[in-house]
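Next up: just one chain, as structure tokens, the form predicted on its own.
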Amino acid sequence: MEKKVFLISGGSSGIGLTIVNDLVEQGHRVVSLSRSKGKIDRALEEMPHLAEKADFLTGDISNQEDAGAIYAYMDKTYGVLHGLVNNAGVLTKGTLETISVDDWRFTLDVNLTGPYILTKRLLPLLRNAGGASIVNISSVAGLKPGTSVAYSVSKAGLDMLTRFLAGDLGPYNIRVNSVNPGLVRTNIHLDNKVVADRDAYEEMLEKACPRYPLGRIGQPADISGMVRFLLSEASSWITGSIITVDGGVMAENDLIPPKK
């Protein structure tokens, strides 16, 4: 892959941090964006080699002023953006009866409005690339209702944003695709206090495994590989696609007798 400039939102943990590291290893210039300075510090403790090889910025993608500051930095530093990964996301618990309006708004602000604002603000730099790729990190919860009404609705909306932008930005030679993971081992459940502690998280993962035909929970590297493909020229005729990377969970059929 030609050496390029990429920006990864939510790039300080989990899937996002793995994408940052993989792209850096390929020799690209990568900007990692996070709302939390603490998460950036944690990321650099985990992967100290990234301190000199990637740019770490703080900013809230759902805030237009922050998005403007991110654009100003990218424009001054690089003047171009070859790929944008809208990975930042939050997870909140609750059904219609239990979720608060504030949590609903917060979830949609970060998971759906944030990618819209950031993509809109960075569009001039994406156009400057003469051919760019946007990858939205969605979820199988956007295709089949999960345990959180706000999270599922936000990811379903992100998939429709993907489809719309694929047609809208195609004339600029900008491709837009979604990657929809199943359950992946990251810190999102712990950081968002969806589970009480690490033991409860491990129990949740163990209980989920039987639902996955491949018999395991995903790892961030499972998602990063698909993202790297969609950012590359190898996927130059793919746009508007909603791609599940889920260990087969969307194909689960409990009517099939278990294998011995």
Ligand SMILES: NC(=O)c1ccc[n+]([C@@H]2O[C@H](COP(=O)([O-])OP(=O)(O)OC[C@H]3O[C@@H](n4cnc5c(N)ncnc54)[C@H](OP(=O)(O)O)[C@@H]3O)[C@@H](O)[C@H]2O)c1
The other form holds:
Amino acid sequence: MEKKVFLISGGSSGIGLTIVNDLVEQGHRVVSLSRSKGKIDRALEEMPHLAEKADFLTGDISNQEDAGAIYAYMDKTYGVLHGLVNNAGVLTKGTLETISVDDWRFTLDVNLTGPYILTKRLLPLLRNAGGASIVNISSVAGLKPGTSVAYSVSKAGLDMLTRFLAGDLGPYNIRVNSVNPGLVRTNIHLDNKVVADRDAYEEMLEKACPRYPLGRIGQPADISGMVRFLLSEASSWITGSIITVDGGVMAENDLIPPKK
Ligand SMILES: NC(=O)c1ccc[n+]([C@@H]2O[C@H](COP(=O)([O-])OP(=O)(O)OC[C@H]3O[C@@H](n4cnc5c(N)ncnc54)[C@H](OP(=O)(O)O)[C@@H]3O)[C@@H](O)[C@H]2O)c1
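Let's see the other form, the form predicted in complex with the ligand, since the form predicted on its own is already up.
What follows is the entire complex, opening with the chain shown before.
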């Protein structure tokens, strides 16, 4: 694989951090964008080799000014972007009756408007690459109602953004695809206070497990392999696709009780 420049939003934790590390291992230059310095420090404690091989920038993907600053940095430093992974996301709890309007807006802002803002801002640099790939990290919750109405709606919207942009950007040879994970072990549920504590999280995973035909919850590496593929030339005729990476949970048969 030719050495390229990639930007991964939410690259300081979970799935995003694994994607950053994988791409660095392949010799690419990687830029991560996330909000808190604390998570970046923790990521660099865990993977100190990334300090020299990746740029960890702070900024909020749903903020237009931050997106402008990221564009300015990328333009000045690299002048080109071969791939963008819209991975940053938040999770909020709640049904129509229980979710607040503020939480609804926040979820849609980060998970849907954020990728729109960042992609729009970085488009000139993607065009400069003469062929680029955008990967949106969506969710199976965007394909089938999950436990949060705002989260499911945000990811369903992101999938439509994927399909829409595939049509829009195809003439520039920019491919756009969604990767829709099932449940993956990361800190997203705890950090967003969707579960009360570590014990409640473990209990949630244990309860979910029987619904996965492969018998296990995902790991970030299960997702990053697909992202690597979609960023590579091996997927050069794939665009507008919504690809589940979910241990088979979408193939689960709802009509029979889950296996013990
Ligand atoms: N884990 C799962 O079970 C699962 C399943 C399906 C889909 N997904 C999707 O996978 C993606 C990654 O999730 P994860 O599980 O790896 O979560 P995670 O460990 O919580 O990582 C989320 C990353 O996004 C960053 N982030 C959040 N809001 C941001 C914002 N407004 N601007 C910039 N960065 C922001 C976080 O850093 P800061 O907080 O410092 O900004 C962090 O680096 C998300 O889109 C999620 O919806 C996850």
